[in-house]
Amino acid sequence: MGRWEPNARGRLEQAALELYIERGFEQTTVAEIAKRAGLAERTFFRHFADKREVLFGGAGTLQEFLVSALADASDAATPIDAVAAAFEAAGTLLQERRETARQRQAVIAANAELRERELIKLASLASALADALRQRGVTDSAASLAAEAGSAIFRIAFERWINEAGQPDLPHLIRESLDELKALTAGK
């Protein structure tokens, strides 16, 4: 039996992508991502499904964050300001982490299954975010509106932030993508 190494998750997640920058998403095997990592292949399956995991891993514990971060929110906040404001505290997290979130988009969007299954994992938060507004009391239809409207100001930021030099931090980004938003709605 070999000896326990710490971290497995996030050595089998670093190595898987060094080898989709380096092969590509398809060329690249199980077998490969966890010699990579030194570990055994059945210790990938022990954290992750598929090699398509290892990149929406954190999905759940997201939705969770946001729908956490919502519910903490201001009962006096308009349910998209509650919206922005969990994404942006999400925003605040991923910070430290923009080059992995650059790689990880350049490994999504060069595969059309990763880019399917990244847009359903953003409905997913959406979905989440307008179940948590519709438990502070928003209409269905409104709660629906603000989660996606709050989902795709997050996307628009997110790829601001991963693909333009010199850009602010994130939740900056989200505040004047949404503020931008307003001005278009209010007709300014």
Contents of the next structure:
There are 2 protein chains.
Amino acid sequence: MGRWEPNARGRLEQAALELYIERGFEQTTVAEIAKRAGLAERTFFRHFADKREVLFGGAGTLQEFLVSALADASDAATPIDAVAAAFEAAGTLLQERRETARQRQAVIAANAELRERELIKLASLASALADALRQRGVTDSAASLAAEAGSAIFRIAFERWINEAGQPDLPHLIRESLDELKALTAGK
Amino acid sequence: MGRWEPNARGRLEQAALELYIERGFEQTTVAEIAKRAGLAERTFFRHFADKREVLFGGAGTLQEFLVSALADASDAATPIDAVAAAFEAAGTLLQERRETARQRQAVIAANAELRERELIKLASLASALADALRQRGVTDSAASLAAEAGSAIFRIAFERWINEAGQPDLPHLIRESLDELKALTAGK
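So the form predicted on its own is up there; where is the form predicted in complex with a further copy of the same chain?
Next comes the full complex, this chain leading.
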């Protein structure tokens, strides 16, 4: 192992996002990312398997956080409220990383392969949430529906958060999105 | 153009599904599909761009059907009821093709590249439905939510339809799934 580098992971992530936006994802090499971050290439590979994982390394962390939040949710919470509350808690953590999230989405939107990868991660997330609901005793189809609806609520709130002017609040947008789905399904 | 072959498209589709299940998708060639169907290879390429399109050619048709059904829906229908009704109407057409649908899902489930392709087609479908709702004057986020929730209802109903024993009725399962989402979001 090399010497400890302060915040190497964050510096590599920031350098990678800058280069992906400046040159395009395809045109950027790991060597360039490491150089921009002022770190050795081997340091990159201690943190990420490849240049794609810089963009998707957080997805596994988010999934673990959500599954754990669901496991801890009150027994009184309905499945969909429990899922939305888990996303709200995650939203609180994401809130301070809006600029990074915006850059990441711009890179993903520009590349078909990355858009596919994002869809796969989101499908895997919904599937993990459905499993976590089944662990709570929710029936099979209700678990799938609540997980899918909750994920849709999050995706739509996230997109608004990324695109709206000013300083939008992600947890607030998630609550709004949940309320809007409830109004829609109530026929209002 | 060659001579007209009765139901060439259906014969090619059936031959392809049989071979994908017997040998795997990767191991099957277009020449083998044409031979199994008793048709020339050039006939295959009059109907499908490649062997993957045999599995996804129907997705465009489904999307057009749903968008058109949404455009024709009563002004009184709520966005989510309009989406669910469009899927129900499509379900009536799909109902008689259950065995083909089962085979297709088995092939897709066995291949990561095909699973990705399926996710992309489903995302594109939800996006087209959201656009169709906006055309009806539904606000931006409500259109996205209703389209995503409606697509989730359909996916979950479709999965039950494929997997349940007996002769399950797809339109009925879609209605059940819609009612279940309504109950979930009403906190029941």
